[in-house]
Each structure stands twice: as structure tokens, then as C-alpha cells.
Amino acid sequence: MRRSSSATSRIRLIAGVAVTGLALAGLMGCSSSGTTAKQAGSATKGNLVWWGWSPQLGPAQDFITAFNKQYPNIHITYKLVTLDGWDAALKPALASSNGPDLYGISPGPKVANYGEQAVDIAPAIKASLGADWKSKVTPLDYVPQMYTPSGKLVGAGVGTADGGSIWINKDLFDKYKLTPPTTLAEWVSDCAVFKKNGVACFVQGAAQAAFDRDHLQSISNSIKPGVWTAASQGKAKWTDPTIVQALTVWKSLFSTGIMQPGAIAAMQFPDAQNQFFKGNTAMIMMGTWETQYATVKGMAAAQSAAGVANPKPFVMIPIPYPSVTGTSAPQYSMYGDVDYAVAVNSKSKYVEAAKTFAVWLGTSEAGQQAIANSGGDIAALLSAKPDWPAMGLVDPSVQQAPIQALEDAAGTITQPRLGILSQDMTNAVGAAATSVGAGQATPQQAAQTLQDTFSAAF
């Protein structure tokens, strides 16, 4: 089983790209309940607006270009919205009669908040892949949380985003003759060398709760895999010794100098991301979605967005999170869920055309190959594999093997990433991380607050 959030750089950009097309076979006449034939429109013509926090602009243009080759009569304007600004932008847009025809959606709060506004995409996916469609896609793209309580599938999953890895600037490690850290002690030692030479060791936007959650789950998994997920599901306490220890290790990242000064006030996107791509920071915690920047094209775009005047791609590779116990070699212990699914707004004047694109991107060989080659997500369609030469890695001889190892590890995932935590719990995790990092709460106090928040919600 293979898989792929999330993630994605979230740079505030708005761009439009025209696209046109024929309809997918079998999609003609598949309209949602409550949508009239006049509203549904043609499956071959339409002017669509697609909103997403992901993909970023470059990959979105690539997807639309590929779609355009096969479907020449549907025009799509893509709007990239920041992840943090998503709710404020989308909620009023969907409440109006002029909202986007297509929009991103993912498990958890987004389905709860915006699932009812979407058409049921399952019939269109079945028409594209056949009655046995679920056997052809990764289960993580269609977890139960992607359905409303009434059983409506709210979007076509394009692929998964999986956490549990750290990406390093290998050029910097080579320059100072260092090897990637496998333990906390080695991490501290590497940081001392980098800092001595005026290089930042590690960067994280600890003001962004979702990425603090990623980091804490990685630490927890390094101690005892599965405890974080069990607590998220109510099968373990948030005061479990493993989680208390994870918060203790998190605190040590600040006290030992691994975490950069000002981390608590920084955002992962764009602050930490930009700092890494300026080329003077050795490490950043990101997941499989970061593969898109290991390419010449992706790296150049990221460096330009970071303000680098003359982009010069460096070699970046993933490594497992270092072993915090130091008792064994680090292994990938990953977690993930659908990065984003494409939902079709039930108020759209072009429902059928919108379904044509959503299902093409999420289920067709051409659409899913474009997803796989982008590096942003691990494709939902099991048959879609990366075309390594086509991806254009900066140095394939160095990068392909570790990136393939990361994707292989992602193929064994059983732990969810964001999909099972409510927004209140995600916020609570962020508050726990920042309070411990700032010395405002002990790990034990923060763990108890997490348990109290969880108990109050359930």
C-alpha cells in the first residue's frame, strides 16, 4: 500500500491559468442531489474557479496544463490561499452565490466546516475507476473522516502528505564534514559546529500548531510508536509517560540550542520555510510534501519566494527523526493522511465540469502521474509511481535513494496525521508546545491541560 497534506509551501499568491476540456467517460449526467440540470451544466464546458491552500502555484499550473491537453474546453482560474487564512476566506465565499466551483478539503475540521457544501463525489469516482474503485487507491485518501455523517464523500483525494522526517541541506553537511544526526547528542554536536561557522542548525515555526503537533508526534513515536495516536483516539491518556517525555524532549530542543532563537514567534510557512531555502540553515522538519523542492524547478521557485536574488539549488535529502532515547538507530515512524481532496461546490453553475476536473486529478492516470511527478504528494492512485528522470532532482545520484526510502516508509503508515484531532485539540497542542518551549508550563502541566481539553470535548 502506498501513500502521501500537507503540505506544501503556503505562500500568499493568486494566479489564474486557463484550461479547457472534454468530459471524463461516464461523468455525463452525474449531478449531485439538490442540483438542477441547468445548474449542473455541461461536463465539457465551463469557467471554473479553484481555491486551495495546496498545491502551490507552480504545480497547479502543471496540473492544469496536463488537464488542458486532454480536455480543451473548461477554463480554470486557480487561487492559492494561505493555510492560516483559509477559514476566513472560504467560509463567506461558500455562503455566497459566487464562491469557488472547486475547493480544497481535508479530514477533520475542514470536512466538518465545509463538507455539507460539497457534492457527493463518490458516484463520479465510481464512474471513472469502476465499482471496485476503493481497491485502486490508497485508503488514507478516503478515510472515514472524508465522509459526512450522512455518508457523503466530500472530495476526490489527490494524494497523501506524511510526516516524520527531517530534511537537511546536504551541501552544508558536506562542507563541514558532518553526518546527519541519529541521536539527540549528535544533533546537539552538529549544531555546535554549524553555529561556530555562522550557520543556523535547525529552524521551525513553532507558532504554527499543526507543525508543533507533527514534531511532538515524531518525538513520541521515537519513544514509543503509537501512543500519540492512541491518545488522539481516546485510547490512552494525554498524561501518558510517553507524551510527558515527548514534551520534556521538546523543551530540551530550546535549552540545548537546537531550536533557533525566536522559534515560538515564527510560522512554519513562510518563515521557517524561507529561512531554510535561503541556504544558511542546515535542517528543517517537514514531511513527504517537501520532495517537490528537491527538484531544480521546485528549489528555484522556493528560493525566489524566499527572496534569493540569484537562486542556486542545493542538494536536500530526508532523514528519519533522530532517536531521542539513543538506544537504537533511528527508523521512520511516520503518520499521514490525505493532503487535500478537491471538493465541488454544490452551488456551482458548472457542477459537471467541476467534477470532470476533480475526478481527473484524483483518479486518472494522467492526473495522478502529474501528482506523483510533482513531489508534493504521494499519489492516491496505487498505479501512479514517480518518474524520477522527469522530476528533475538537483542531484539524482544523491537524492533518489533517500527520497525513495522515505516514500517506501510512507507506504507502511497506519497512524493518522491531522485527520482525527479537532481544531480545539490542535490548538491545545500548539498552546502546550509554546508554553513548554517558553518555560511557562512544565511538561507535566501541559500534558494535564491536554487531557483536560480532550475530556471536556468528549
Partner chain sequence: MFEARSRPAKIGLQIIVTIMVIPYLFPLVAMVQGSLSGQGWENYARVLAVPGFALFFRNSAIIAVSTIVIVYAVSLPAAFGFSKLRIRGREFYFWLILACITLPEVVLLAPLFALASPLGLFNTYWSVIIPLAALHIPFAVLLSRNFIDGIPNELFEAARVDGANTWHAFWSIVIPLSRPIAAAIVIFTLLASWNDYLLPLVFLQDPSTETITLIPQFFVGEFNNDQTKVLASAVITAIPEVGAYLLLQRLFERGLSAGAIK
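Could I have the structure of this protein in the form predicted together with its partner chain, to go alongside the form predicted alone above?
Coming up is the bare chain, nothing alongside it.
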């Protein structure tokens, strides 16, 4: 590298060709400096920097405080980075020698991009939970998408985020004496009543591809479970009749007045979320993560974030996605994956200490109980169950049973959520959803585009 920097002053004379060569030298020089000597360090002592897009600052600090009761000599600084800025920030950081010691990771594109930089965590998990560790944690912790091509487990899953549910504002349903829809037809008629009374029926942030993907998978599962996953795995075509039909149903959500006007430009966060918490919208498609807002404290925060001046909490409960074929009573047909795991940077100076924290958060009773009670993720450790009284639901008598049913359903998940699709495919699903929703493509055309993108994967 020294050669290249001293040469820079000559570039203007040598012009473009030389610049290119120089840059290539730089490129190779940098990329070959990737391997560093392993300095394991102590497992109970160190200064760690942890980056994540989740959890929020408050909970993260709580986790660290609880961890420090057990390991007082491991000092951890948490930095919250938005998902939007994640790739821009993490990519160079990991390539440098002073990136974070611990970083968030989730199955799919993030494992593909940042998995190789992580230490294989499986031995440490085994050391913590025993050889039969797989029987003690959610199966989503060890799906193939959590491993790199070379077989490393990239991180200890902290908790899962699972979709397939719709959250409703129970107070609004009660007020207009409506029952939650179980079929598409009921959904349409409920919406008509709400609309007549000036209440928005359903909100979706269709500008965010990940949530379009959720919705399409739910419709697809309601028609014929498993086809969506099969297509994602390449075991079925994206032009399969089930997926074409799912896109057709999706299109009908726009024409029958279920979708709010302007859904295509809305983001799930903050737009749709805020609209729901303003209290004048009956339904939103969110997964298990929304449990955190069913509590008095979580609801107050969400409402003030939505700009409500004097928030009054309302009762929200999850329901299964309605049956679009109308043939059977709806059941949860859920999909999910590890929301985030904590990966240990192989270049860290404190690899052992970092492993200690990653494994503690993902597998210890204390760490996992804290996750379970946060309501954001479902804890990865099967024995950690939410302590409902401690969480303070708005109305436990109404909420606890449906939320428990949702969590139970989430415990049996076999279908992956985001982790199975590449970033290109997720974008393509978003484009298919918005173009069909806007009437710019037919469901058949959109399905064909999906199949083309899938086949042409970079």
C-alpha cells in the first residue's frame, strides 16, 4: 500500500490507465490483508463493541447490565445502527481491523455477506448447553440458512420473529360489533362497515418488500401450504398456480377496499405502524414482534411515536390470517426465522470474551428470560417463556390467550421467512407485489418475472 500512496501524486501525468492499475493494486492489497493472527484472549475479560439493528438501546443496556452481574470484567458498548444503514456501515467495518467485536446477523443475505467473517459459534453453544443443545433451542437456530457454505454456525440465535398473523384493534371491532374476519368475504364486509364509520380497515406498508413477502406467503399458505417455501427453495416454479392465485388474491385486496389507499407508497415502519397506533385503524399485518406493543408501556411508546398527544391504550390481539379460499376455519400457518443472532468477529482481539457474551445472550436462562419478557422476539431457548404479569398487558383477560396461541403456533414453525431469499429475490417480490397491486402487471406476468429473476440469480 505504501507504494500506491506515494504514486498518487504522479497520476495526473500518467492518466487513466495507470490509475486503473494502481487501483487494482490497492484493491488486491487490501483484500489480501484479510487474515490476521488469532488472539483469543480471556473468556471472562475484555472490552467489546457490539453492533446491532436490534435490540433497541434500552433493552440492550438491560441485557448488558444483567450479563455484567455474571461477568463483571467484560465491558460491552452497544451501538444501534439502522437496518437502512447497516450494509453501508458494516461492510467496511468488517473489512477493517477495528470493526465491532460482536455484530448482529440474520439468516439469508446477511449470512451470505457477513457469515465468513464470523467465528463458528457451535462449539461454544455445545459447551454451554451440552451435546444435545439442538433439543433445547428453537429449530430455527440451526436451519441451513444459519450456516455458511463452509459449515460454520454464524451466531447464537437470540430470538425469532415470525409472521402469519394479523393484529387487530379489538376495541374498534367491539365498538362496531364486528367479529374478526375468518374468510376473505368476511374481511371485505368488515371493511365496508368500518369504512362507513370513518375507520380505516387495514394498513400495509407495501413499499417495504419484506412485508409484501410476508403477506404473499400468508395468502399462498392459505391456498396451499408450503408452495411458497418450495418456490423459494427452487423446488417449485414461481409460476405455480398457487402463487399466481396468491398474486390474484393480493390484487383483489386493492380492488375490494381492504388495502388502504396509497398502500403502495407506505412503509410498514413508520407509516403503517403509526397509522395503526393512532387508534383509528382496525387491522395491520404484523408478526410475533408486535407483542411488545400489546403492553401498557409498549403501547404508550408506540402511540407517542405516532404523534398521539395524550395516548389512551387500546386492546390489540393477534388473529390468524383469514382463509382466502373460504373453505376451512383459519389456522396459523406461520413462517419465521432467527430475528437476530450475535456473531463474533473473527478479527476481534477478544474472541473468547465475545463468545462468552454471544452464547450468554443466546442460551443462558438469564439472557433468554430477558428476551422473552421484552415481547419483541420469541426467545430461542425453549425453556424461556414470557412472564405475562411482569410484562403488563393492557388487558390480560382478553389478550393473554390469543397472544399465547400465537406464540404456541410460532413454536412449531417449519417454513422460513426472510432468510431463504436473496436480496435480489426479496426486491423482486416487492416489485411483483407493487406492480400487481397497482394494476401494472397481471399476476401471471408478475409470477413469470419472479421466476426469471430466480433463474437468473447473479
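Numbering follows the first chain given and starts at 1. Rigid core here is just the name for the largest C-alpha set that superposes within 1.5 Å across the two forms. Since this is a predicted model, take the numbers as computed values, not measurements.
After superposing the rigid core, the Cα of Asp120 is displaced by 2 Å or more between these two forms.
Once both forms are fitted on their rigid core, the CA atom of Thr288 lies less than 2 Å apart between these two forms.
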